[in-house]
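One chain is shown next in structure tokens, namely the form predicted alone.
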Amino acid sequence: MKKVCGFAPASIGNFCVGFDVLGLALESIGDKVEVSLNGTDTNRITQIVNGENLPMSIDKNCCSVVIRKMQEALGNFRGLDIRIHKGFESGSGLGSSSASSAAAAFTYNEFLGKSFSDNELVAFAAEGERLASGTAHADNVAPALLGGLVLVRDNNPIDIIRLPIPKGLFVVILFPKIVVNTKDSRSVMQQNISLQTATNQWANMGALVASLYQNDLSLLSRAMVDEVAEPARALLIPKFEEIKAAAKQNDAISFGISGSGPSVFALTDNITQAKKIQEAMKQVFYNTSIDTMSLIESLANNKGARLVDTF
């Protein structure tokens, strides 16, 4: 019986100054979802690999919820068996629920023969985020589906702008292996901010976008200052200021929290410096009880969701 398997990558939500509106796709880690007809009128999750704590219930798993929304839109209720392969840990701040939701939306759309547009897929995948975090934000699912760096101008209806990435950039990720749930991380955010803070953030957001089009890394560095999310969320990340200092002391172009944390990221424009930044950030946690995972990726080829041959 026909099976389709798709992959969607991890992502960096917010991208420092773009709370809930900017997202960057990664490349090397992500989730796979496989779908196949099961001969009934009911969907089933038959396997979750590397996600022992994730729900098998179709009403509580973001993948099956996304697929159900797509079926309802089409009036197509042929039952599917759904298999999920988690490629990285939940609660990492790298868009775990988004990678699964995006992979589910992409894979089922391919199974159907591409019935939905990119914007429609982003909207469906955002329903998985609603289930996971209480909010249907698209700053992770959009890059996970489309690749690259995206700006979500509006969620209703979905309005997405693809942004250029300066050539030669590398991102260094460090994940201190503690869990920060998105709902908890959102709860520490201030619901109201001062006009001065808002003005500073708008200025930095505009400067960031300008730096991308101008290929101006100096301006990019000056623009990547988050006055909205970082002050509150940094308190949830062990040794945050030490990690930030380690990255900056090794000439990182910029540094920020990935999504809701605890993962953090730094940007640089050469692989040698990337390795130095990676080692310096890891060094902060040597002789502590906290394990870390880290990776370096070039931003030249972060493609987004795609078909894969094997589950």
Ligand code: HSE
Given for the second form:
Amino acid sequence: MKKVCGFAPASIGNFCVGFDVLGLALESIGDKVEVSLNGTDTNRITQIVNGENLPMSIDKNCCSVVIRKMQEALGNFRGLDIRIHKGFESGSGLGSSSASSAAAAFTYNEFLGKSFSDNELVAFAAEGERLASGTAHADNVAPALLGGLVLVRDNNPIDIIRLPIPKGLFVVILFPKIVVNTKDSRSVMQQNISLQTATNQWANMGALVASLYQNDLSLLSRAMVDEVAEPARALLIPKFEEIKAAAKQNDAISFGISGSGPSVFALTDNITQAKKIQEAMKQVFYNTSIDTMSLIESLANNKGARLVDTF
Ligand code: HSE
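Output the form predicted in complex with L-homoserine next; the form predicted alone has already been displayed.
So here's everything in the complex, that chain up top.
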């Protein structure tokens, strides 16, 4: 029986300055989804590995909801068995629901023989985000599907711009292992911001994009300042200011919250420095009750969703 298995990576939503519109694909961690026909007219989730708390109900799981939307668009209701392999924790701020939603959209599209375009897949996968967090923001699902660093200029219709990444950059991630629910993290944000805050943020957003095209790491560093989400969300992240100081003291080019947190990330152009930043950020939690997960990735090769041989 035909089985297709796909992988989509974790991602850094917002990329500091672009709340709900910028996102960076990671490479080494992510989720896998496998689909096969089950001979009925109903989809089933048959297994979720490493996701004991996630819903098996097809109306409540982001993978089955995304696939259902794709089936409705095609009028194809041949039932599928869906297996999901979670590669990292939910509630980490690293785009857990997005990795699953993107893997589901990508894998089912491959199963169908590529019926949908990239933009259509982003729109379907964003429906998984709507289920998980209440809004269909695409800043995680777009990079999880397409790879690299992307700007979501519009959601309706999807309008995505792939941004260049200066050569030689590394990202250092620190996940203090507490769960921050995306819905909660969105609820602490102000619904209205001042004109001055908006002005500062769009100046930095423009400067960030310019820095990427100009390979200007000094400008990149000056531009990555988040006045919109960070002030509210920093309060949800234990020892936030200490982690930020640890990264900056070790010459991080920039530092920010990954998605809705609690994970944070720093950029550097030097692997030795990346290791120092990682160690310094981890040290903040030594002798505390909070465990951490951390990783360093080169940004040279973040490809997005792809087929894999094994589940
Ligand atoms: N842009 C989203 C947020 C990412 O900041 O809430 C998390 O899903």
